[in-house]
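Coming up is one lone chain in structure tokens, specifically the form predicted on its own.
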Amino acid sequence: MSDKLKHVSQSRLINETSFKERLIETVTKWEFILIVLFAGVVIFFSNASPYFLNYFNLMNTTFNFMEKAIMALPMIFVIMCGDIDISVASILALSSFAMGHASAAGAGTPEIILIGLCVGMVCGIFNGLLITGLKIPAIAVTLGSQSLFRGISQAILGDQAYTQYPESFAYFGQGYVGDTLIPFELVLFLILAAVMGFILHKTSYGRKLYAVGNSATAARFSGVPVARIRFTNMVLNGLFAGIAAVLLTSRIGSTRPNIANGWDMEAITLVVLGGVSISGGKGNIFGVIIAIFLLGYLKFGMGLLNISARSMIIITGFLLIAAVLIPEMLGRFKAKRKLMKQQA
């Protein structure tokens, strides 16, 4: 065999190694195992139902996710930098009760959702400051005002609830872009996870994160604010709590102290089955975004069949396990491959 015929033989065999190797690193993202998921989501229930693939239910049903999808993307910051926060659905629960009782006072709908804002970042403010001042752990800190924020609500609302709210205030909950069919809500939390995603992933910001998240005590040492970057996390999860506060009261057009009761673990669960690690460093926007997307339409798609909630409870918890389990033993079936071609 001739030099060149050799050399030609050697370019396939190494053309044909390095696709054999992308497309391994390719199947086996966490990502593309959750879009695969959501593909077949759609295939089965659109199959099962012929109600699943019509564009108004598609759209409409947006309603009741939207608000746990914005509380999840400064979720993101948080786990990435090791922290949890387990207080954000008190938070929207303190916001909604300071619209209410703003609204009963006779304010109008800037000054309500400039409130209910408010109040979610001095809560965020809160946090943070407990958890990098004091240096106290974030789950101690969120713990506890996790029943502090709910409890002000509680104790001053008890069995009563605020329904006066004015009419242009309905719009941010139950409106749509013009005259489409789109929600609101789908526009403004795709507008906020395209910028959150731009911070995480373009800006030194974002590069702090993952180094906080990685080794919070080397970031220091390579001169990371990595206080003032936690500070911020907590302030952020506030502020979108806040976000999150005026939609979903916009949307029921009421404020009751167990508003929301349980949201901050269906935040927590979008970001982990996002493939973010909840020990930190690790994880991207878009995998999240496919996590809450498919968690939707997973149990709008359920509950065309009418399964119980109790399902929908175990189905979930499944992916959630799935999520902490699946990209451990890919990391490991990565390193043994890498080792093996060492040796080889």
Partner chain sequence: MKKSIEKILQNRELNLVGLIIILLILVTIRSPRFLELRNVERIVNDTAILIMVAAGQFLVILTGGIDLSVGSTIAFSGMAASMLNEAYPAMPVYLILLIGVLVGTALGAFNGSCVAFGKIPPIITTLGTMSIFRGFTFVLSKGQWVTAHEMTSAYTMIPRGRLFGIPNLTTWAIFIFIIMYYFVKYTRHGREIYAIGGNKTAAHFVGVSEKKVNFMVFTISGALCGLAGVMWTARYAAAVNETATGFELQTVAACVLGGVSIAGGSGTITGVLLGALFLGIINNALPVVNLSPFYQMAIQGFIVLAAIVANVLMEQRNEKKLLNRRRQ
Contents of the next structure:
Amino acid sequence: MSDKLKHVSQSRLINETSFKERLIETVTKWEFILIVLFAGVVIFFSNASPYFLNYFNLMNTTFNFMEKAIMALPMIFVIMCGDIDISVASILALSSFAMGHASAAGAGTPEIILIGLCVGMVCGIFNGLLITGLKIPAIAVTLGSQSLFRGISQAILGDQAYTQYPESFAYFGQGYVGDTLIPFELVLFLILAAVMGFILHKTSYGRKLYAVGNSATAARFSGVPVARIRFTNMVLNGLFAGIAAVLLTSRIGSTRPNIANGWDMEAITLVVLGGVSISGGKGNIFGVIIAIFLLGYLKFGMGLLNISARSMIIITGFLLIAAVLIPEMLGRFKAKRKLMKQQA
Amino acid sequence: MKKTILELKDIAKYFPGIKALDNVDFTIRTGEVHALIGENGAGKSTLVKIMTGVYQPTKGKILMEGSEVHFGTAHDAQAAGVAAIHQEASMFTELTVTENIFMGHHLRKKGGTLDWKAMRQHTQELLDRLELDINPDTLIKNLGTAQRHMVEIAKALSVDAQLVIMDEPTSALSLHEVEELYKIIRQLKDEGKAIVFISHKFDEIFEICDYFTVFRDGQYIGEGEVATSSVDEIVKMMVGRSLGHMFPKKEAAIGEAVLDVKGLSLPGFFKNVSFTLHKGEILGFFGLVGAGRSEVMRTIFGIDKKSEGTIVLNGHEIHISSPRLAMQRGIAYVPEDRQEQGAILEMSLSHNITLPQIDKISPFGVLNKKTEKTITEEFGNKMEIKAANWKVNANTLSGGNQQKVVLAKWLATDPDILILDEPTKGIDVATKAAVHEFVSEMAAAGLAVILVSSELPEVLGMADRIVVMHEGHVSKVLNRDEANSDNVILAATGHEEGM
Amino acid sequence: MKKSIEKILQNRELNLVGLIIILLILVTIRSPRFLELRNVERIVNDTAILIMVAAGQFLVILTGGIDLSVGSTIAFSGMAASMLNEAYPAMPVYLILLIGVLVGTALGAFNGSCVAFGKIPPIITTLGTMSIFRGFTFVLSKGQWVTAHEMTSAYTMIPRGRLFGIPNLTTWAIFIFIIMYYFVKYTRHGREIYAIGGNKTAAHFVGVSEKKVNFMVFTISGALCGLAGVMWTARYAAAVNETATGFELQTVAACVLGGVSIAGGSGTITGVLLGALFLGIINNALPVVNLSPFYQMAIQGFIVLAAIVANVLMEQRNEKKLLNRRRQ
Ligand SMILES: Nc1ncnc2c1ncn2[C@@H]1O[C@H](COP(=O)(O)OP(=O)(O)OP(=O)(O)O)[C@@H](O)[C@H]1O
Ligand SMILES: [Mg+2]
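Switch from the form predicted on its own to the form predicted together with its partner chain and give that structure.
Expanding to the full complex; the earlier chain stays at the top.
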């Protein structure tokens, strides 16, 4: 497109399309750093442990992080619009509780799933209505609904647990696709990621998400239905938490009130590590997907090496900071270099 | 006696992809009002930011009273006696007027405790000096646009400055406030201070400035005494050619009524506003800032909710509750505030321009890059936008060029009714003429246009009829042939009532 | 009279006072002894730590940021101070207190450096350091606890002692509140926090340094967490690795309830104090009104949500009133 600007004086443009410049440009991109880190993780652990680069292991360990990964997908939309949802793990808990309840009452697998998804969606609608209808900041709403949703399941369950689920229900969290060694959870995640990625990057809805995140006022003045979009995002978030609830409940085969405690922060971590700006309007889905596998395999590798839990959290903490710091530092270095070149 | 106070030598400022300034020399003397003139994107605001320490130059020297200085932050420049009113509003909307004026240089008691009493008192004095009826404790968010700009001016005056720089200070002011500003500028000049004044309006430059410097494409072009130069000479330096007609109004056949507004009210903003807009017509809206014109337009566009009245579109009464619905009815609205409402600053030019019609040009909701590109290029070039390329963010553009992006984005929607709210605010003379010509052509082709403007020549030169508003109600409607600056201003200031 | 109260408390705070009164009435109906002086004293004392930490969180939120690492910072500095006390029982406890504060300050300064100089968004920085500091707590303690009998009584008396009949912990909270009130209202640096949160560009134009402000607020937040860490471990006479887990959300909730804009630029310390007290009352009231502990979380969530909704609705009504007044 760049060659078609008619009214700017050519002498004033600074040409920076040399191969070297473009290379530097790419190398300092966030996604590139994430890929490098990912490669580093793979290389390091495959040297450190003979069990790392094992097809069966690599597939199976995805069970450990696919539910969180699925919750991270609509969270991209929410954060993209400048909102946040710290109630998703509680939605998951409530939805899992409802499924356990239904199962105990004799419901079959299809009904259980339907109930799980519906409860998730209703929670999302509840959040969405408070946020867009009453114009309360998302963090305030979900701060309250976080305790409310989990509290409801706790109030009724007490210290009990539901553990009876139909046999066919186990497939969703434990099964493999066909005769392959590919977990159903992984395939489902990839499909959902493709759909969400398509919406974000290739549709007008996605474009409007970016617009709302950058300036809700200007977006409204341009005819973007801001409230409706933010509402839809919250509902999607609830629905996906419901999906995650189905998978997790099916995988561990039981429901306790503290199920998935703290997963909201983990989902948010994946999104921000993936480069989505917390103030909205910037980011893409590829970064988040890389971040998901980066963190997932990092934890797997550390587990193989018997690294203690406390060291793991330190390492992931530093990783989060490093993933942002490195591109920033490189960018600064790049800018300085460019300046020096121009001055010369 | 005039003496040199600030001297810029061989200044350059580069941004990614573009040289905002290159080889610029600029000298400012005391007791003089110095006009800085140039097209949109010429580099004026960038120069202001360098003189005030907001930006650091890529190369070059700044000399203050003969000795070299480095302004690392805005604070350094302020301490050296440079104060500025920046082009884009820069207020703390959640804080009071007093605090906005003193942020960055709070008055303190001996122990370092802030002296709110003294600051409040100083603020009151400044407001009185500007003849402003504002309580110093009011939060900025409760003030109108013009009042905010006046507070910005008060802020610049609160610094004990040797040099006061004003970057398009009049773009949101009405006649009365502009007079007030002139008075202040003359006072400052008499006190032996130096003033830099930026404006795209030549009447202002000839009224208040003594000396001028012209920039083009980031480079110094020339300078001279205002008194011994003509508009034509200056324009030639600015754009490299003479200018055609400023208001190339085309005669258009006025068709049937498309929009009929009756008794529209919004308590506190406007009351009982009625008017009719026809096909092919340019209906001017004139009034002082705060007369309620923008609010009427916002109501028609579905942003504010009316309390009374009817809006009839093509013979049917309509109820518009959101901009989206208004757009579906063929109404487009170029808002008053480009930074808040018009452009999405952190989005690319191309995405900005196509946003209002993104659903329309995306089959089944799927984006179509080719259509987007065509639209961007067609309307971006028509508006003469100056940028490195279409992918840069809107906030890397100069103020006037941002305004052009907003115009392009709405013209591209191909509306039936086009509402323009201060469409040429901050746009240079050459582009202004081009915008006028374009709007005129579209009207001739059957578009119905509402032109809200605080610039009298623009309304007189472009409108077929003029609706004059005063304090929330329509005080007069004048036909093109009966309107002149006297009766329009009289009606706008409330001295003459009746239809 | 009414005017002057209104002047001291902004509308939003007045609303919150109203909500607190309603809450108190409801609880007292169910349990009349709730409002006895001894119990009130206990509630305030129980809330004191929240008030201190929320005061630091308040500054961070004012800039438009958030500090999610407060819980971990409390844990680490509390653990460090307790272990010091265990290892050197003879060391004067106020020296230990000082060291605890310094440790917190150092952790806060680390956050501040990441945000100010590394340009890492606050939420990412503190999401990271939330894990890192917690992990360091484990490393420091080797997974062990410091229990009551390993602490000196002088240490555990830091919050418990009394001055003029008021528990020290409460006195500390009041002290912090007053300092903070003065700081944000009557000092240049305090006002600059509002500037950065309100409009970064405008702040830049008047020479307010974003770096300096960011570094400052995180460091202060860290220092207050350090203080809170010592208070916490001394008060409960135990330093465990899980100390203050999840406390960050409580502090954010206190700010949000107190009317601090999460986007930055507006809010008052008085609001935060009231918000913290509101939460403190709920926390203390629920066990008193004889509910199954399993119901507590749901009810707490419900009340917080209801309070936020009520607060927002009243705020919107006030704004409308103000607008109408302006129109006349
Ligand atoms: N932050 C920035 N990043 C990149 N480019 C910039 C930035 N600021 C300004 N520019 C570019 O520098 C050039 C000069 O801009 P400047 O704002 O100084 O123009 P101006 O003379 O003030 O114009 P106007 O009359 O429209 O206000 C423009 O081409 C603009 O695109
Ligand atoms: Mg400019």
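Numbering follows the first chain given and starts at 1. Rigid core here is just the name for the largest C-alpha set that superposes within 1.5 Å across the two forms. These numbers come from a predicted model, not from an experiment.
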Q: Classify Val41 as shifted (yes) or not shifted (no) between these two forms, where shifted means its C-alpha moves by 2 Å or more with the rigid core superposed.
A: no
Q) Under a superposition restricted to the rigid core, does Leu58 display a Cα displacement of 2 angstroms or more between these two forms? A) no
**Q.** Core fit, then Leu304 C-alpha moves 2 Å or more between these two forms
**A.** no
